[in-house]
Amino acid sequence: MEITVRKFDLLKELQLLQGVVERKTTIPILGNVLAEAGDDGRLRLAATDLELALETSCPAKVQRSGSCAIPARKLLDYVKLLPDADITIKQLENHWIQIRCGRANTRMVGMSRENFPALPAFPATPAAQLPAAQMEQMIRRIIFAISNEESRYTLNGALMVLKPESLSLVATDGHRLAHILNDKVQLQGVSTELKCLVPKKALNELQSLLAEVPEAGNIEFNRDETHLFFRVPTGMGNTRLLTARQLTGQFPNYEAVLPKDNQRRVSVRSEEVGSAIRRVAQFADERSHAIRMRLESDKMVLTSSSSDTGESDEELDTQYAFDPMVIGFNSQYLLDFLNAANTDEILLEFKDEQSAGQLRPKNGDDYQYRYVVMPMRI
């Protein structure tokens, strides 16, 4: 293999597939990226840690077609620290790899291709047509309530719902959910319910590699026995090919989690009420993060203590005209959900201080967000 390619493009994607090379060395061809060139004028990329595999490419002037595997991390620092010009790739005997920018000449010890673990293809079966813009803000709002504990294995993942008419994202670790519904959307190629289960992991590299989808576009999902993927077009004319191992396992019934019939409810300004907690959760436990919240006639009471730190308790004026109720959450759980629903003002909805508390933007867009947060004993 003999290619020349500009630094910019072999150096962006080369950063994209870093959030998939494995960073542990017991299987050593995993921290490699697979580069292979071909007579259609594209270096292709690959790399994957066998749960999660991305496939992309460049343009390149291909002198000689050829496959090799190079070392993720050595080759893409190495590159950074290259001039901005053209750069020379060259597989020698042995699998050396020979690199050349200008004056620089580098020689890398490579891997064989042979030992490469072979990527799932593409199903051929017709794949749905997902909306991308709203596909990241659905995944920015609920990816942060995934659990990430490996013992609770089903919820290392969101469940996504697929119908005609709607496309909805949930997730939960035992503690919290968020749930968003997009229902004004037509998903070409889906014409039955369809549910799976994507891992944590697999929704932050979609999540970034959508961030270069162009205006209005889609990607291609599609799925098999054991594998979902995600063909992403970027603004460049070429795709980028996601592949995810699905999570098995029972998701929890989440729709029993929802509550129903939560009848108190206040509105506050986020960036009024996001700035109160974290002045008060500076003097909550260090690790329950736990704040009281008591509401009583137009107006909230935020307080919490700590025998090691001291104690803060912040009053904020809002209109509430329900009976007086005091409710514990833990603090970071609050933020966690302000800072995803980026919105001027939130719905907080309750039914006592023993059931959990519901929170939603009171402006709705074209989604319906809602975050269920199961209230603390303090």
Second form
Amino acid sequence: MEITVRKFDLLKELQLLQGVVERKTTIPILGNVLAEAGDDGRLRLAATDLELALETSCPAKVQRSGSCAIPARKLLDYVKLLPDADITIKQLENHWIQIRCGRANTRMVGMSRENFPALPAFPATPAAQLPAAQMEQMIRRIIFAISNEESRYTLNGALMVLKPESLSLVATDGHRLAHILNDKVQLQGVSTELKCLVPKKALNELQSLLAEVPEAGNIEFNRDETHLFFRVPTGMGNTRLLTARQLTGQFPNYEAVLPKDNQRRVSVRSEEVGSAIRRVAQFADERSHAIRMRLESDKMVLTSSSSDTGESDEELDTQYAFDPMVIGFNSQYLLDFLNAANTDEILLEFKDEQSAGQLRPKNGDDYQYRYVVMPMRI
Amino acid sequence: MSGRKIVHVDMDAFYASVEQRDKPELRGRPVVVAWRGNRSVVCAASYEARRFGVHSAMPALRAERLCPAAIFVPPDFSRYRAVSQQVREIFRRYTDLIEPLSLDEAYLDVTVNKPALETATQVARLIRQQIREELRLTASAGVAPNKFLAKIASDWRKPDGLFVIRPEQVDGFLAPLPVERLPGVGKVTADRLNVLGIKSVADLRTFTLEELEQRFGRYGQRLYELARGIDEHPVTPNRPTRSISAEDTFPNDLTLAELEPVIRTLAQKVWAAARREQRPARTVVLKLKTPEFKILTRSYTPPAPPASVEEVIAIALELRARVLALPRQRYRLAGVGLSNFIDPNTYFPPRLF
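Moving from the form predicted alone, what structure would you give for the form predicted in complex with its partner chain?
The next block holds the full complex; its first chain is the one shown before.
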């Protein structure tokens, strides 16, 4: 293989691929990108960690077709440092790779491409069309609530529910839950309800890919028995393919925990309450991040105390006309929502000190978005 | 760090003594604190029971065989913790530099003490007296210029004894001691030392620092210092437990398959030790060492902290299954640990589902 690519084109793809490459893999080939050049004037690149795979490409002058496996991290770090010019990549004997750019000349140790795992192919069945911009927004608002706890395997992804006229995502770590529904869409290629669990890493990568989709573009979604496929258009008229192994197992019955009679309501300006929480949380217990929220006639008081650092309180004026109450929260859980919601004003709805609270943006948009969070015992 | 005055206080047969204090019918009788059960181990044994050879960490069934007359009492850790707090209150009259090792023993740095007593011996004497008068329990104490000597000293006149090692007595005291008395010298190190003709601390002193480092790596330096009564480790108060573990080096290397009974025993030991903690541990760790001294660890954090020794055993065995190795691969050491001690009620909100 011998090809010439523009640095900018190659770097862009390598950065996307790096999100898939496993950092601490025990299988050496998985630390590599697979590079393949055909006669179509494109350099195809792929990376996988066996759970997730990304296949992408960039325009290239192909002098000689062929393929090789190149250590991903090293290649990315090196290409980053190269001047903004054409890069020539040439396969030498014994899996050596030569990289030239301007006066820089490097020989890298590659690996045999034979060991690179075969990647699943996009199914031939009709694909669903999902609106890219909305998907991106929705993922951003729920992804933070996905559990990192490996033991709760089914919570390591978000539940995606597709219906002909709605699209929803649910994520939870067992202590809090983010739910977003868009029922102002028409999903082509979706005839019945379709549910699947999308792993967190796949959603992260998908977000990066979605950011490049031209306005009002759609992505193609498909699945087979084991994998989920997202074909994402780029601004350059071609596509990238993200393949994720489906998480199997039962997602918890989240509908049962969505609060139905949280009568005590209060609305606050996001920025104001966010700043106050951040300040007060400085003096919360370092591990629990617990703060108290006291609601009384027309005010909200946030307090914290820690035996190590001190105590703090802050009062916010707000309209509140229900019975007073004091409820404890992990301040980080509240901030996570405020960051993700990115809205002027939020509505907090409570039942009592022990029941889950619900937070949502006060002024709706196309989405029905809510965040359910368990209070802490205080 | 020179000129320190360290006291090590060790409650005598603590859990068993608390039981005997609170239940007069148990006094003077062999008492074994342990759960009933095939796989349970002894948490504590009264001195009456120890006479029959019963000791803590021994399988309860074996204790029963050794001493059929023993009265078995299920442990009540919340009561032991409360008493331990009272003991600590007494310590606090003298110093805030208290490093508890468990519910029943602690190091105190009394170089500077609150009542400004002249000697650490006076402090130790008063502490023992107050524990006896106020709590009706006995404690043994050791006084020395550092932690490791203080600990050896507290064991010297146990039970209900006080032993003092003055700085000028350190050399003479240590010389005849068998090397096994030094902290960190277990059976395996002792065997390796014996091969070199080292039986006593005096023998150990004939070796240079270089010779010991060559044979024992970093631990060589520690051995060299211990043999000379040097131990600069400070008394560290309020050190929260980060992990508890039990490990065992085998006389002959074992395969993964042969490890099962070892893992069970270690899990029981570590579970018994973890019961003394206020907070539950969330993570179970399995550690293995190959004959080449390569260390492998596998850990697992279940959604809820393991609630029984059976759960710890099941997880540890599960972790063993996660070790990918050739069937012939052998191991020289196995360890089971618990870590990540947190109070789930304080640190996490309750679950939604």
